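To begin, one chain is listed below as structure tokens, in the form predicted on its own.
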Amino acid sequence: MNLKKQAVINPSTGETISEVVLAGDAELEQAITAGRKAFDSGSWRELSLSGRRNYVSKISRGILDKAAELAQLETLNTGKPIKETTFMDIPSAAKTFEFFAAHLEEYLKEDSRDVSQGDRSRLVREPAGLVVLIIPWNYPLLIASWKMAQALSAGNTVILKPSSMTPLSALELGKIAQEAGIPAGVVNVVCGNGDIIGEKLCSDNRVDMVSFTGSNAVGKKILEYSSRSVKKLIMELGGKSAGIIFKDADFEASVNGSLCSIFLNQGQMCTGMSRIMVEESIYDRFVEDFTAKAKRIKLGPGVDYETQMGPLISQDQRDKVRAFVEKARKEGAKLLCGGKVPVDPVLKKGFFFEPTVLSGAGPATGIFNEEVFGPVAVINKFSSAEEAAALANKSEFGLAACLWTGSSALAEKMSRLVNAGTIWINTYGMFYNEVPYGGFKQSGFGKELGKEGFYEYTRLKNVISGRFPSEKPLVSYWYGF
């Protein structure tokens, strides 16, 4: 058998660390037929409650017991750094298996209800069916425990597709849901660039349902090959959030929490403060801080436990960010800091780019509009409140925002007048497994997480009875023949 494979990179150093076999048509029908065998026929759609919650605990267990394997293997793919890899998207990754495993009985309770003419309506939540699980480069294993966690929790059974960039740490996690038993077909993981494979994927009408995260130009792809064979969709893509800070904020913690919310992950983040707005009375102290602070932040290895932070995921990557920023100086920003390749000879070989701060950049601006997806912050005034939620607002996408400021009334104000699926206020970058995540306008439909980013993974079916099997229905004499 000739399998084609596909080198995988470390974006630390650009060296091969491994080689990942690539699926072709014989192993997407492989995968596609035994996750519609095991849902159609399987012992999964017969398991108890009881049973899935603990095949589904034993996941989260998994994932613990492999914790520093994980975060190392998701740090060398990745080039994120290995602090964020051990503090937050391993044991987050635990933690929303273990949620939804403990939850989903009581999600899955029946709801029961009187109607007129003595019947009784019984809503049940059932599982979608075959699901395919669609997983972007910049949270692979995170992003793969979101959905997995819900689709299997609701009983469905799954096809994990990782990016082809960053799939070892969702190969892993295959591996970890077979050591915890779960049965044959269930859990599917198949590898590939999704310019080939994700269309066979999302047209077969044997799948019944997509989740998705990724990019606008990638996520109208999928809604056409979804067409095909109509079928759900959740759809979590780009954003270009916005941060505002007022003058009555806390104001080094919105400094702080502002160079948080758009370095973390090299900016790298559907959800990165991209377009920070501040309160002119603040505006100079506030980029001459936060300016000061970007310029400190300590680029290295991924694997360094001092690095701050890491190199983009590919070469690519970072010729399309320093496109950006040279897009935006030729368009009359002012370049505060960064912008360019880090000379250090350390980091020559890996695919560096320093934090980058422009300011003047307004709504005119290339910049201000597009995803850049990488570490550029763009800092402009405001004069009121009215003004500040006119300029988040002056974008396609809609995924979240964060509010700085010192009243309750000003940001419960604010958190109605700004059009994103997420708020934040005086925080930000926090997800909770009990709270729904999703945005709207470009940025998606559909949400993940809570209650009813478990919903998302279910069908809802309406079972009507009558309440006295004595009494003849009136439809029984409709035709009284």
Given for the second form:
Amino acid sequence: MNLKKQAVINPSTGETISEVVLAGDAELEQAITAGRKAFDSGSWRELSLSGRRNYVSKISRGILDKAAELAQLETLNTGKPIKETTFMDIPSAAKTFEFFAAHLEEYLKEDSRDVSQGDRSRLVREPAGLVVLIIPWNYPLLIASWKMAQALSAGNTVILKPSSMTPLSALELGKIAQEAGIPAGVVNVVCGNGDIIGEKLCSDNRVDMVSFTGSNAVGKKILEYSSRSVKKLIMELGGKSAGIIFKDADFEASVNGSLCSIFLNQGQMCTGMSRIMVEESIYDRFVEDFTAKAKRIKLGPGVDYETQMGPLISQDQRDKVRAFVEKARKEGAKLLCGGKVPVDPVLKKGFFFEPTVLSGAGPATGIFNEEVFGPVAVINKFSSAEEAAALANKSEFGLAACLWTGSSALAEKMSRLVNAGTIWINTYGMFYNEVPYGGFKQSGFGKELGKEGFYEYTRLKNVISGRFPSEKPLVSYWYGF
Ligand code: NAD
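Switching from the form predicted on its own: structure of the form predicted together with nicotinamide-adenine-dinucleotide?
Now the full complex is given, and it begins with the chain already shown.
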């Protein structure tokens, strides 16, 4: 058989590092059939909860056993600095499997309630079924692990579809699940161009649910595909989040935290604080310090331990980011630093772009409203809490916000006023397995993580028992026979 293959590129060098086989109709059919059969056979969902816990926990250990190798692979494939993959992506992925393994029995405990006329209801959490997990390229292993850990712990079977640009760690995750002894057909990984294989995966009757993280454009297509067979959905979409810095904040922490909130992972974060708003009286000082520090961020190949910022994921992504900056300048924004491809010959072949800071790009400009998904910070000023909240809410997205203030009353007031699913106060960026994460408005719907995220991967069955056998129920008298 002639299988189609696609080159996998290292964005730090532009070189091909591997090739992946792209799923065609036959491979898709195989994955859907296997996932469906494994679900229906009960080989996974009927397993005792402690048995399931052991398998999920083994995946966590499998990730830790290969941590160094996975960090290297993720860095080669995404360009992320090796420090980030080593200390964040890989251990966090393992931790998520461990967390849901440890909590699945507690979360799946039945709830029972007395209802009217002496009847009793048992509320049973069942797995949703065969779940398609579609993930983006910015955190390939971590987002795959969030989705897979929750879906498997809840008793589902899965088809994992990584981005065709960053499939390597997802394929490794599939292998780790296999090595953990997960029954055949429970975990399936398919690679391919989303526009070619997405429609089948998201519209097929045999798939019960789609959990998607990615862009709004693709999210809307998935809403359409999945509507044909009315599937359960999680949609984690784009963002245009606001970092808001008040004059009473710890100045240094707010500058350094804000740098992290937009330049980590080359700014390719859905929760990137791409709009920074600073209280008038500290605006000039903040801009000066922030820009000076942005200029000092060390760009380099992902594999170098000294690197603080790697390349963007692809040439296309870099062109897109550069075009956003150029358009903003035409619209009157002032370029304070960056905005171009670095001249360093070591970086020439990779898709690098300098950390960029713009001012004077208010709500009327494109860059204030559209998701750039790159290392571009836009700084604006405000004069009151109400104005800051209004600016933050001037967006079609509602994913996250980050508040920096010394006043807990102000933080509390702002967290009520800002229309976003996650609010960080005097910190940024941590995701916790214990609590849910997900956006409002065009940032999508459904949660990941926490008990609430886990429940997204279940369906709730209401099992009602009458007073039988002690008494006949009312319905048995209704027609009087
Ligand atoms: P993308 O939407 O282009 O791709 C995401 C995934 O969808 C990939 O696996 C891709 O192959 C697949 N896909 C593409 N076309 C498809 C189709 N027609 N049908 C089904 N699947 C299809 O997104 P991306 O460029 O990989 O990632 C960047 C985007 O992801 C940004 O918008 C970012 O905000 C978003 N994101 C959101 C979150 C969140 O939690 N809200 C987290 C990370 C990234």
